[in-house]
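The data below hold one chain only, encoded as structure tokens and taken in the form predicted alone.
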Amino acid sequence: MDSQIAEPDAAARIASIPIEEIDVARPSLFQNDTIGLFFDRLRAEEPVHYCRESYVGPYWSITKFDDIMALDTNHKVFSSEAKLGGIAIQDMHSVEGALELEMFIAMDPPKHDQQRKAVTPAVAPSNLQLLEPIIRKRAGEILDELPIGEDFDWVDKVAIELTTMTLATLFDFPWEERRKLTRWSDVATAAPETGIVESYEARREELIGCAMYFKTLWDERINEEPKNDLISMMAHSPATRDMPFLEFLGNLMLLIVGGNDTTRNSISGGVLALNQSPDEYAKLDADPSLISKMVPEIIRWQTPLTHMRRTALEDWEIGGKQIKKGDKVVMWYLSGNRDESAIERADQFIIDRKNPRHHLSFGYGIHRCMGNRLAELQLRIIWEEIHKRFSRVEVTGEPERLFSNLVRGITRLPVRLRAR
């Protein structure tokens, strides 16, 4: 366990350390869930903090809900460049063994424009509007295969059977091994340390095998007429159509990871949630217009990527702190969703909020979320559905949840549904 929580009184400890050790780098605090208590203290006495040594090396946090808006919409400061770092804590560069891959959310403009732009009619709503008579008739299938009464993972029979349908029909990726995708997603952000791979070298074959799989169906698309899925909009597109090999798989799995993460981890943080607050979810019960509301909500309270990662071009002030150029600047979105000066009562799970959508889990600026509208889609169509059929989902034991200081994932919640 780590030795700053081991203690029973996790707040206690948590406030009689220097603040200048504390260190949000550590992916046991997001497994045990104790890192709230870090970033309400950071928040509180220094919203601005430099960690000197973690061992993602030296960084910056930014905690507050404003800072992390104006830092997220200023690329020309702020770089997203692979070659300077990326978007994550961790640099992938430093680590022995390890892919490094590229992709246009690790890009600056003007080519970060031209390859989000060439799959973006992806999620263009007159495409989510033909998506949606798809995944509303597959979430029914889902539903109607589960057991009442007795004991079932909702992480694995719904989130991750919901995501990788939908995932598989924007790929238009073969049925009968889509779950291929939810295990890339899984590999793409996974530390060995995670259980997931035995080791960076594993990681890298399985992601190379994951492109080869990709360049047969992208052969097959590009001698084909141009279609509405993914890799056809890619293959066709002159911004990407003859990208180099790191730069395709660097862009499969942002796509990949990007249409699995957040969902997922959303439709299990969502029941979650509203077991945790009853008094949520009898409002629900009571009125199911309130779903529209709840789904940004459950998007603002799970957080399914806790942060994104800045390279200062220069030397910068935020907060009354002096950043340097080439330092390493870490947005905390967990963070700024739970800020109070930003947002009513945000340590509160509340469905009828009057600006849900208030909330910093998609990203700001010119890397936010491209696949955000789908995102809320997949929730509202699961959670209408799910109304249909029960009266409750009921947590009945704890959550599982991933050693990653990157996706805020559930990886087992245990559930018993009782039928309406």
Given for the second form:
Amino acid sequence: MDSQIAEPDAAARIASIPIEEIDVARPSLFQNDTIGLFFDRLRAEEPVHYCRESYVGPYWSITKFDDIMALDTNHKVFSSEAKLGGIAIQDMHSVEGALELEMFIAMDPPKHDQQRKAVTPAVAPSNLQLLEPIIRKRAGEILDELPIGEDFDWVDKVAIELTTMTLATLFDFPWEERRKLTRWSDVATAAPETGIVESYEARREELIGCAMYFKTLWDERINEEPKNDLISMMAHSPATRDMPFLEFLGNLMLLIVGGNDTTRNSISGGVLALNQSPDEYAKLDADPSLISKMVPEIIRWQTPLTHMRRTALEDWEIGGKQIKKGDKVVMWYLSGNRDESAIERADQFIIDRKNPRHHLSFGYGIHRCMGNRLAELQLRIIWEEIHKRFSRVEVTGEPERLFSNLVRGITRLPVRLRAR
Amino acid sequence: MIKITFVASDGERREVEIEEGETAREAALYNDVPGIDGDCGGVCACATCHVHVDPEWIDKVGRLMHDGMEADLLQFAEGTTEYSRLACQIPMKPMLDGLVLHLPEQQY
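Let's compare: the form predicted alone is above, so bring in the form predicted together with its partner chain.
Below, the chain from earlier opens the complete complex, with every other chain and molecule after it.
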């Protein structure tokens, strides 16, 4: 839909590319938002697709919902191990001078299981209930500060601010310095081409600074009684308290990126989707009790992480194609979330779907997003608080998108508010 | 038809009926019993249909197998016990008529 706005002739041009030459790894396709047209072709013509040459080397694309589900739940054959390349289309540990982080999302059992279990309680529903009033109060304060009737950037003033404050709450992070979390999240996923960091060396420096900062917090918490924040939990849990330094840093970065980038972009993506589907906005306005169903639909629609990658540990057949041991396999959640054979009217944003949580954005299997209910909680609170205050969040200009094939990011979204 | 009673975390009981061959997850979803999310569609991929089988029924339902996907997923769920199962992995059959399943406070 919005891709046609970005480039009117894109559809005809993309339709004429030979199928074997399609390379969906190019970050520019995500930045100009033509990627959906490529995935439409792959799902229709070659749902399990091999790209021989790309800037990340050869890789398989899995584009249909059911195939993605089958792969995601087969962790015995499809490994997340960092040393084999990890979980993103670009190999981890592949760039000289980059800091080699270790995190449980990029581990296989049994180590993955031990570490995940140690940090999961922080985002468990019972803990979230304790957080809800704090998040709601802080969300209200952010919204009350916003100007009415004049243009401003939604990403900076709301999306980033809200996710950052939640994350600071989760870590019990020094409040005045909470924007450091945002910066570290951006840096952790940044390549120099994005302009976020100047070089891998600069990135390394910043991440070491991040590690030192957290080390100080860790040292404080380990000497205090255990509390319900993530750092205290990791400092006191037998599974995580003796972690090597890079592993400690890696798991922290995982929690920061996992809790920051993704929710931030869903908050912005929801505003954009409602503006592109005025009938849905009208439905919401008439019945705010739809918010709890709208939230998972926003997460499907945005698909804030476009893919997860695995490495085949043995030969495997899927979709009539023979994947070989050692091959890189990319599960394109963004494509599966538009698969008509699994989701009715998948190309439409519909806020009152019957099974709105049946989407791929959180992944499935043992690596399924552990913060999924926290993400939903944040989005539900902010939409409830928005609805109380504003009759409309109107998009007033073109969104700008992130140059990334992994994080589906909106970097700027001009809006204007109408008071209720 | 086979009867199942779902007991919510606040103690409220809901008796529903389901056809043989459907699972306990479907029994909840088809009858709008709150407390079962079942995000993945019933293919043992997400652990959002976690239930505690009533101890009197656990032997008929069967205990969790320790080396399968169901156990791999349930290890990360909140408040698991020796009676924990995923409802999508409980196919309904006549011997389970009258089954009692307890729901956790929330799923994730």
